[in-house]
Amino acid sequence: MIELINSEQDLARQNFPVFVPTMGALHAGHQSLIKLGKSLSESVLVSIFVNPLQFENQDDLAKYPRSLEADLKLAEAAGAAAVFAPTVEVIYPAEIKKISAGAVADLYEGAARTGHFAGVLTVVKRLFDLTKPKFAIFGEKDFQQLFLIKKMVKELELPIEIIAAPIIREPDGLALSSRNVRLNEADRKAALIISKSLQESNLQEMHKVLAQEPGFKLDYLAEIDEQTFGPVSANTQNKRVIIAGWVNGVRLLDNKSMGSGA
């Protein structure tokens, strides 16, 4: 039986070497880090908290989906030794000094939801001061997340290493995320066109691509540089395509390597 825990107190009487942060709303794609994380020890603890400090719309918030049964059944299947579910009071117990996310968290993502990295970063810190692991695993899909949480630790000097998880899809293509479940038949139809966009060699065909679906509203399509976040350049090492964009209301996000040089 996975242990459910709760309060700062108890969490600090065991030692996990892996964390895998979550918001909940396990899916397989949560699972792959998990199973990733026992191949680096068998002490791997996931937590669940729904974040208020990186929502700008509280809407969306309370729109987010929260399955606490459901999920430790599947934090158990992937082989987590336990989840961490506390409070809002348990991971912000007093006033909340946010951490600044620097120039790269007002683009792409942040330029359309103002103030998210920074309430990302807040929380990864806390979690991480109160979980301590050695390794902390993340998933691709988000992968601004992804940078700005290397580039914290980096700064930080936190003695943390990040693992990168690849994205999971379904058999269609579709990135596995905890907003598909908002989707209904057609809207998911519609929503393909983001992973078969991401099919083409470069970004006039995939916008091409993407024109051919009404159903998807573009916000972003680039490609950056995966060590800088910024354009692609002469020096480039590893480029990448990223993308955003809404159907019916719900946001999706993808991304995938486009491999080295500019």
Ligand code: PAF
Given for the second form:
Amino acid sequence: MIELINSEQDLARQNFPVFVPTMGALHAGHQSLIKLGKSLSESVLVSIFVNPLQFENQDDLAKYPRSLEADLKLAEAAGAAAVFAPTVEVIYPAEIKKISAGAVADLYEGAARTGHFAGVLTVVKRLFDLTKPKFAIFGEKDFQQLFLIKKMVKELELPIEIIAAPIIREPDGLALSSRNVRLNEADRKAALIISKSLQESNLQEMHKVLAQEPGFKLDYLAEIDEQTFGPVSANTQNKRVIIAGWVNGVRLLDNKSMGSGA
Ligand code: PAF
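With the form predicted on its own done, generate the form predicted in complex with this ligand in the same format.
In what comes next, the whole complex appears, and the chain from above leads the way.
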């Protein structure tokens, strides 16, 4: 049976070189992160903590799926050595300092969710301090989150290598997300327009595809420079299209590399 760790003291007694932070509701996407971790070391630690600081909307926090028993099984099946599932008190003792996430944190996901990335960086830094990993693995689906975590690690000179794991999709193209469980059959069908639009070669064509689906409400569709998260310029090495929107009140994200050059 996989080991379940709840306290800072029990965690400190062990050494896990690879760390996969999650908010639970594990699915095949998380399992792919754990499996990638196993290719780096035998000892992979998964954390499960629904971080109140990154939810600006209390309803969203209350509705976030919680399934510890099933999560333990999925983490074990993917090869994790242990799960760290702390309480809010363990993560946020009184003295925790909130990390400021900088200007990129106000764009895109940050524009729609004020304070979200400061909450993400604060919990990730706290989790890193507690777990002290050599490698930490994050999915590319949350591309802006990945960018900001890499930036924080660089700026704070943390001795941790951030590993990016590719998006895992359903056979029909839908990017795996813990939020997908909130989609009914019709929503699930409407959500397919997101990955379908990303098959086009430019933003104009993507907009045309998205306009075909009345069940999808676009928030943003943008092409960004992967190094700066700013607009593509003559100096751009790698480009990426990022997209977010709602299907029946469920926020969904996706992105795709658009190759190199401006
Ligand atoms: O991507 C997530 O699941 C969360 O934002 C993270 C990185 C675990 C921080 O709570």
